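Read the single chain below, which is given as structure tokens and is the form predicted on its own.
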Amino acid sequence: MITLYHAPNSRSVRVYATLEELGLQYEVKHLKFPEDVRSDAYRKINPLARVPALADGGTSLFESGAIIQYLLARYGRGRLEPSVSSEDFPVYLQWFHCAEATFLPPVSDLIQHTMVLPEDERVPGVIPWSQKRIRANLDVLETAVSGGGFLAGGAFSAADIMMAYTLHLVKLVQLFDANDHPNIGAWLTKIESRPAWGLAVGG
């Protein structure tokens, strides 16, 4: 059986919308932030104390881009992702990296020096900077959605569901505005509307 550790509004969310999009039979531990995450006997599981986490058998995975690959390697039957001799192929690993490397970065600086550290920790250079990066990643993801299909063709992909969930983010901060990027907008609602998608940011 394989076990998800999930916290809301964590990356785990994605790894949560890849199990339910597969179909694949799953539980899922909810943990409790910071509380569950700090404890010793999460960290057995994952060392450094950050979500998800997910067990298979005996094999255990942190990292929620890894996971999401481990799954699709496994358990995906070449769904979620397009071949490797497609010509999408590479621009699908261009945006599942490019979530997590490039556009996530500037939106959790913001949020840790906005909501997370204490007063004292927080440094408010930090703020305009990350503003900045993040309106201009919207920018070029702007474009890349412009053909009204998904990040990687016309196929909705891991890839997607990797960049939602930095939108996710985007839109807790209240940095995102449909009026702005419509083709974001656009892209964010079919995804959102999407059942797997609804019950990993509900659940």
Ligand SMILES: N[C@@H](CCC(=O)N[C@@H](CS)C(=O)NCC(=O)O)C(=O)O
Contents of the next structure:
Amino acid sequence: MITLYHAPNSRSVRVYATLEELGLQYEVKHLKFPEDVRSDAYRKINPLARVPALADGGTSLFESGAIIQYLLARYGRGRLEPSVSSEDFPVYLQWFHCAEATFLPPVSDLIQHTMVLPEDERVPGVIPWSQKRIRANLDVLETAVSGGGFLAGGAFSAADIMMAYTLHLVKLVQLFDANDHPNIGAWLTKIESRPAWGLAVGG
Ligand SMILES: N[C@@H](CCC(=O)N[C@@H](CS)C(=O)NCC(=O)O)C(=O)O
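Now that you have shown the form predicted on its own, what about the form predicted in complex with the ligand?
Full assembly next; the chain just shown is listed first.
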């Protein structure tokens, strides 16, 4: 049995949506954030005390992108990613990883320094700097989805799942305006209307 360790609005949304899109049998352990995630019991599952983590029989792993790549390699049967020989494959990898490695850090910095850290640990200068980086990233994404399809060509893929979660956070900090980035707005609407996404975000 596959077990997903999940907290609402966390990166585990990505894995939840992937499990659902693939139609796999799985159970979800719902963790309260942050208390359950930082507990000693959960550190036995993920010593980094972060969500998501996934257990699959004797295998357990953390890191949302790695978990999704694991699921696709083991159970994907070619779904949610272009084949390695496809011309869409390099761009698929690029956006898949860019979502967490480049686009998410300024959003996380902004959230930490406006909502999460104790007030005396917040650095005010981080706020305009993060906002600027988020806007610059959105401008690049706007061009990437200007063709009206998905991030890796015409087909929905795990790169869209990875990036849609990052945009979910950008919306949470109210830095997304579809009037400024209409292509992203249209792309996001397609993803948000998928039942798997609705379940993952609502659960
Ligand atoms: N790069 C990791 C990041 C995991 C991560 O930082 N998750 C956050 C929630 S979105 C977390 O669990 N934070 C723990 C905390 O703030 O105590 C991934 O993509 O899985």
